[in-house]
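The chain that follows stands alone, in the form predicted alone, written as structure tokens.
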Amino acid sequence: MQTSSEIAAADSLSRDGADADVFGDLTGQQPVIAELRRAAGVAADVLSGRAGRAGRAAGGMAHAWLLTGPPGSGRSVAARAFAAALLCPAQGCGSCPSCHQVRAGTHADLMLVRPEGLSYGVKQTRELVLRAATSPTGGRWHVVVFEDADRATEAAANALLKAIEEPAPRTVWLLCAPSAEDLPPTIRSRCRLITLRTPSSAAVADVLIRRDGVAPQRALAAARAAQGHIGRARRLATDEEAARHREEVLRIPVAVTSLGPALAAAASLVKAAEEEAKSVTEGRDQPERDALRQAFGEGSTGKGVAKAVRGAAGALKDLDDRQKSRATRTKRDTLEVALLDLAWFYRDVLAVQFGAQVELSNAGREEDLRRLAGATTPESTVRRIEAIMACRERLAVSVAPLLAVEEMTLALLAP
């Protein structure tokens, strides 16, 4: 799962990486690029009248797409690139005003949906469906990029299904989710599926070297640590605070030698997540409240202003709920990253125990890996990985974070 900071890093990578065309930002996804290019060509033929409905379907174009792949594989980057190709007269040249507007997220016929909270509700979805049904202003397509579509509630998914079942003639839906199973069967059966793979460490390192000027050794270390997650790798390579936080997390396996250190490690993880959530939301919450109050006329005078200000109470309550949900989401995402770092550490321990010839994500911590590998059995390492995965599942169903993480760190203790 991506944190808000990692999303921002991925967006920056997308902006900085304007290659020959809009698909230049995708790394290690050549089969996906080929399929999307082909579909964009068919879409252009449909607009020109050279291909009818039958030609549109036969050529791989569809009104609804589901882009799946592991975190960091580039689902949203692929969706934006495809949107640019559909909206560009030259099918994604990367240099025209349309392509620049898509990259900036300001194109009139592009709708970008990125749920910030724990879920995306039915009210928001109905409003989205109504806006998506309008005709494109530029005469081409009206494209909806719905990131993290798996966060839609059941009622929201039903509202979305109706729009996909009976699409507007010029509307294209691009849904993004980690896997097809994260969406209801009724929705995924009506979408053309695109599956992205995790880029290799070498490919990710090459992106960091070429686009961000990162030293080769540092770039490769960050790519291995991020396990193919491009945004995460970029942050680890360029943000000292992110790298420091990861080092603190990776000290836990060696530090949890007894009850006290285990509980302290849990408290430290949760506190770090709370501070991250606070830093992300603190600078946004108050400006949002001020803007809403101003929109309802607070500070103005005249007939009807007092009534309008009183009516703002409900809107402020809704805003407060959304902000709390966003903070909770950020906290969970931060913990998710830490737990995955731990899981990959123990995966490396397991690889050392079996003598497997695989690339280690923690190649700079061989001493700790060998020490733990020699002090425990593969069975106990597997149990620790299972405890980390169980903690992730508990956090996903709203178990109190400190309780879930404490149970995990206690399970990391030697038997």
Second form
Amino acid sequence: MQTSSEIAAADSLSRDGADADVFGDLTGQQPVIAELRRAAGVAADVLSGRAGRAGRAAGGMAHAWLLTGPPGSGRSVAARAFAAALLCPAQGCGSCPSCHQVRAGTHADLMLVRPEGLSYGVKQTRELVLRAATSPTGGRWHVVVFEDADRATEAAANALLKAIEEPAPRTVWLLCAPSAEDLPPTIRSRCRLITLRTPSSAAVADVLIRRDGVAPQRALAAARAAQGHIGRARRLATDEEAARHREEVLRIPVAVTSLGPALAAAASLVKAAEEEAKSVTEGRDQPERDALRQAFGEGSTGKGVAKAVRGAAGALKDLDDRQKSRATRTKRDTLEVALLDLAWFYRDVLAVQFGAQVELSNAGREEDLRRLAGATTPESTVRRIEAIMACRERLAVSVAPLLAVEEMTLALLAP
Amino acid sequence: MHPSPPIAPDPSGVSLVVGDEELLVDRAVASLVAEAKAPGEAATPDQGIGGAADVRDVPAAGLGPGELAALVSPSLFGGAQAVVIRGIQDASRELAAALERYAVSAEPDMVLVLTHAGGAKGKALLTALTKNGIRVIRCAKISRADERMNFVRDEFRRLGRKADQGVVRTLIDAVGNDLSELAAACAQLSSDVTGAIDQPAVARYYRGRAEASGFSVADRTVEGRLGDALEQLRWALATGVAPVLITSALAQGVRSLGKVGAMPRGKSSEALAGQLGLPSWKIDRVRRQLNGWTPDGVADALHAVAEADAQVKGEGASAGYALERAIRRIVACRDRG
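Based on the form predicted alone presented above, generate the structure block for the form predicted in complex with the partner chain.
So here's everything in the complex, that chain up top.
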């Protein structure tokens, strides 16, 4: 039940849909695009009989791919573009019905798996493997895009092994993860690795200007602030609330001068994350619950309905657990974004302290940067960055968020 | 207010006991049934046919409407009968409907006692029954400290003994919050202690069994009482307090130190209460605990708590070790100041 809803929830691939080619959405990844294009060409040859199974392997097509790259570099965009290219008769024209269906997430031969909870379990994975073994209905390929494959538990990854080692002849697996090290070596060795690079600020700004119509000045500032994370840059450039929240986070380094402000800063960070999680989940929880109740026959009449509705209790509990897990993850993700913003700030402080000629992420806060750079030592700046990273680790092992963030803000204390 | 609630002279008909305080529910049911057995006089065990003795006690879960009809039908030999149906929040829809029907046209000579846990489950049946004007006895869970103290005082009074405030408090501190255990302790003391029941008497029977919570551990820790804190910790772990609750209490304790300590000393606790989101008595207590703490000490103590929280949540092998270590470190942070 879960996988199908997640698959259906796939959002559109592109904003305007008018890009000539399916790879047009991939920013600053020319080598990757070339490799995927070549693979799609070989895949088409395999289908038409011009290349045998041996040729398929030699010429650049594989049955399992692992797309890695830093967050926001476009792993899932690349995976979906590649899927579109495989499913399109013209290897990704971007305008045929097949490409449109991929873009809308409704293509019958494309399975999009997007773990929404804290982890992806072995039971769901087994269902996924079973469904992935079917033949493509459109006569081309059956593509499974597994976003955030690093969320798969160890048992789930083991359940995948056999499926990605020898998939059905026409099944192609596309796994996405931040880095190859996030997956067990047994999975890594069965996939062809594609590594996306962090797009430059200029490339990201260019996309914002071209596609979202953001003013150049603002686009560049957002691109620098997001450090290559395209989605985050877009959000900073177009969402006032996100930009305001970032400003608040960046006031922390100068505000934490003593115990009181540090504890207050931690409390407000965690509160903001909680509110964010609430706003994201609130709109979705109730409709999901209603839909499930309706599926179990609530509100209808007839023989056996009462019993069926009573049976919904277990399923509702299941749904509750999943929604809770999703809320926790949203909260953690929001905190994570704030922590990275802070880490980049101190990285800029360090750059100023060493006089390094690098692009500053927070060029707009030069005054704060210089003041902190002057008042503290490089050693203490490194220690602060380490405290931020330690806080991320604490959050990952489920330490109470407030406690972990307080520990961090207290470590940030500066004159 | 609670134990043996007064029962109306006419026990026949339907009574409803609502609440989830088991001891009180059992007592209410027992007294209703006793009334049914022998209206006006004390019940004697083992009465024969026609002697009004038939009591049946069944759970509502799994009971069908047909079985209900069989239970409440009058006896061939006449005389009063009592039926207890427990936990009607678990009644099936059909049984609920049958109960509602029965409540409006109850058999004479038939005492039907229903119990309901009082929660949201089966609320429709509860409102339907109470609307019919049947007798309702409430036995809500006792959660407040003063209610619990009243309970113990009433309990002693019921047993014909007297106990002052101090005795009651010592007893609750030592025995814990479970009403059945408290009632048993009262009965024990009443029967064993000759003369006045005073604090030494209580201490003789119930010593050192106090319930330890995360907060009692945290309070002793931030006050720097290492030995007491470790003792409380062992008690808490031995009585099944989850280690995560202890780390969260420690975090709260240290956090309050930081929050209150950062405020100007001259401000009154009432003025700070709203600002800090803590009750004013808590602020007063934290101010006393602040003795010996420095900002650096608080920061290091919080670091120790965070580390313990990570250990407790699976990073470490032993939660008990992680907690003891954290407590030692926190106490050391205080002394260092």
